[in-house]
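Only one chain is shown below, in C-alpha cells, and it's the form predicted in complex with its partner chain.
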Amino acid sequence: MPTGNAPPSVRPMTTGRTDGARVVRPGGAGARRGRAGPRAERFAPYLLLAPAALVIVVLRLYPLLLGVNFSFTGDGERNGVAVGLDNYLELLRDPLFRTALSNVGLLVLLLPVAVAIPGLLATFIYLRVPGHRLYRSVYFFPGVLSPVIVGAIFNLLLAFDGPFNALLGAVGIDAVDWLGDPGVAMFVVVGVHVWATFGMALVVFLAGFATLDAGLLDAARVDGASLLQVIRHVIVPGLARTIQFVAVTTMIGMLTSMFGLLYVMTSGGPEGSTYLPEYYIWIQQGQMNRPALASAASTVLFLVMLGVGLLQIKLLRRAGRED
C-alpha cells in the first residue's frame, strides 16, 4: 500500500538533509536550529513535496479542470456561454464519436492478441530456437522508428497497387484495399501498431523469463511434456505478473499513442471507420474550430481512461495478493 509506506520513507530523508546542512554551516546557527528544529522538521516534508505537487496541480489538474469547465460552454457564437450538457448530447448523437468509442472497445478486444504475439516470440527466444540471438535484436528494430515513418512505410507497402498486393496477386489472391476498406482498415492499423511496438513488450517478457525457474522446465521435459503443455502449465503461470504488466502497458499504448499512425495511414477514414477519441478531439479542435466540443470529448476520453486505469489497478492488486 503506497499510503501506508509514505511516512517512514519521508522521515529519514528529511533528517538526513538537516544533518547535511549542519555540516555545511557550523557555529551559532546550530543553536538556533536546535530550537527551530522540530518545526522545520514538521514543515520539511511539505516543502520537499511542494515542487512535485505544484507541477501536478498547475500543469495537470488545473488544465484538466479548465477543460471540463469549457466542455459545458458553447462554441462560435455561444463562446463563453454556459450550455449545460449540449456538447455531450451532440457527442452522443455524432456517429463519428460513437465509432471512435466503439473502436476503443475493439482495441480492448484485440488486447490479448497484442500481448500474445510478443509473449509467444519471447518464448521461442527463451527456448533457444535456431537464430534466437539474431531475432532478439531484429524484433526490437521497429521500436526505434517514429510512428510517422512506420505509417509512411506501410502506406507504400499496403497501397492498392503496392508490393503487398502484388505479392498476393503472384499467388493468385485478389488484391485487398487494405487502407481503403472500412472493414479492414482498423485491423491493419492496429496490426501495424503492434508490429511497431511489440519489441518493448518482448524485452519485458524476456526479463520475466529470467526469473523463471529453469528447474521446473527441465522437470516438465523429463516428464515428457510437449511444447504446448510446457507453455500452458509452466511458462504461463510462472509469468502471470509479467503478462499482466505487459497487458496494462500495451493497453495504455494503444489508447494513447496511435494518433501518429492514424494521421499518416488513414486520416480517420475510410468512411470514418478508424477514428479514435484522440483523433476526433484533434479534428474538432484543429479543423472544425470547436474547442468546447473537443473539451467535452476529452472529458469523455478522460473518464474512459480513468475507468480502464482503475480496473487495471484492481486486477494488478488482486494478482499481487495471490503471490
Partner chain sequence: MKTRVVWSAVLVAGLALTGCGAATGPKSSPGGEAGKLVVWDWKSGEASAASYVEKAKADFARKHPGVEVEFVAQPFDQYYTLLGAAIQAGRGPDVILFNGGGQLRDRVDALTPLDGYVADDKQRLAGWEAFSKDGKVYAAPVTLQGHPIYYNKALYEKAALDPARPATTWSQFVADCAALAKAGATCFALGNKEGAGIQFWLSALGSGVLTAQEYDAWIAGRRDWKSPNVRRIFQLWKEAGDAGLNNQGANSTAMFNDSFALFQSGKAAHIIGLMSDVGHWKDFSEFLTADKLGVLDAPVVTPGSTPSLPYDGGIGYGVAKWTKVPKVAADLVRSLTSTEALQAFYQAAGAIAADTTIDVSQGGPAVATIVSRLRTGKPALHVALSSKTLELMGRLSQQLLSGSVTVDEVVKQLAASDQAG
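What does the same protein look like in the form predicted on its own, given that the last one was the form predicted in complex with its partner chain?
Here you get just the chain by itself.
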C-alpha cells in the first residue's frame, strides 16, 4: 500500500491489440507499402504496353522516319546527297503521279458505296432473311482468295470476248472494253477490290449488330417503321462507331492493298489511268531504281492517308451528333 502522500504509480495505457499481434502505426513500414501499392498500380498499364510500344517504334515509326529523311536525298549520281524538296517538286510535275492522286479522290468518292454494301448485307443477315447462314459464308469466301487469283479470274470474265460481254450481246448491248477503256478501267478494278474484300467488313458489321439494342428494333416495328426508317433512325446511329471503323479501314485498304489487282488486271494502264500511289511507288523503286523518289511518294501517301482518315472520322462524328 502506498504510504504518506506519495501518489500511486500509474502504468501508461497501451493501445492496440493485446493478443500478441503486431500493431501497424502511422508512419511505419506497412503504411509505406500501402502508399507504394497505388503508385505501382498507376505504372502497371504503361509496363504492360511497353513491349507493344517498343515493337511499333522499332518496326514502324523508326523506318517511317528513315523513309522521310531519305526522301530529301537524291538518286543516281546524286545518291545520298541532300536535295531538299526536289523529289517532291518532281512528283508534282509527273503526270502519272498526278493521275494517281486524282484516283485517290475517286476512291474517296466511291468509299460510301464500299461501306454501304457490306453494311446492307449485314443488316439483311441480322434480320434473318431466308438463307442468311449460307449468305454469311458465301460473302466471306472471296476474302480468303489471293488478289492475284481474283485478278486472273476477272481478267477472263471481263475479256472483250469473255462471258460478261457475251451476256451483254445476248440482250442487244454492245461489248465493253472493261479493262482497255481509260474511263472504265479504274471503276472496274475498284469494283473487283470491293467484291473481294467486303467480307471482312461484313464480319465487323455483324459484330457491331451484336451490341445493338434489340428492344429499339422491336419498338420501331411496333410503331410501323419501314425498313429504310429502321436503318436510318435505329441501325445507323446505333452502329456509328462501327461505321467509323469500317470506313477508315476500307479507305486504308483501298490505298494500300490494291497493288495485286492493279498488277494483274491492268498494270497501271490503259494510258496510266489506273495508277495509284502504291503502284507508282513500286514502279519507281522496282523498275526505275529511284528509291529516293519512291520514298517521297511514300511520304505523300502517308500524309494523304492520315488526312483522309482524320477527315472521315470528323465527318462521321458530326453526322452521328446530328442524328
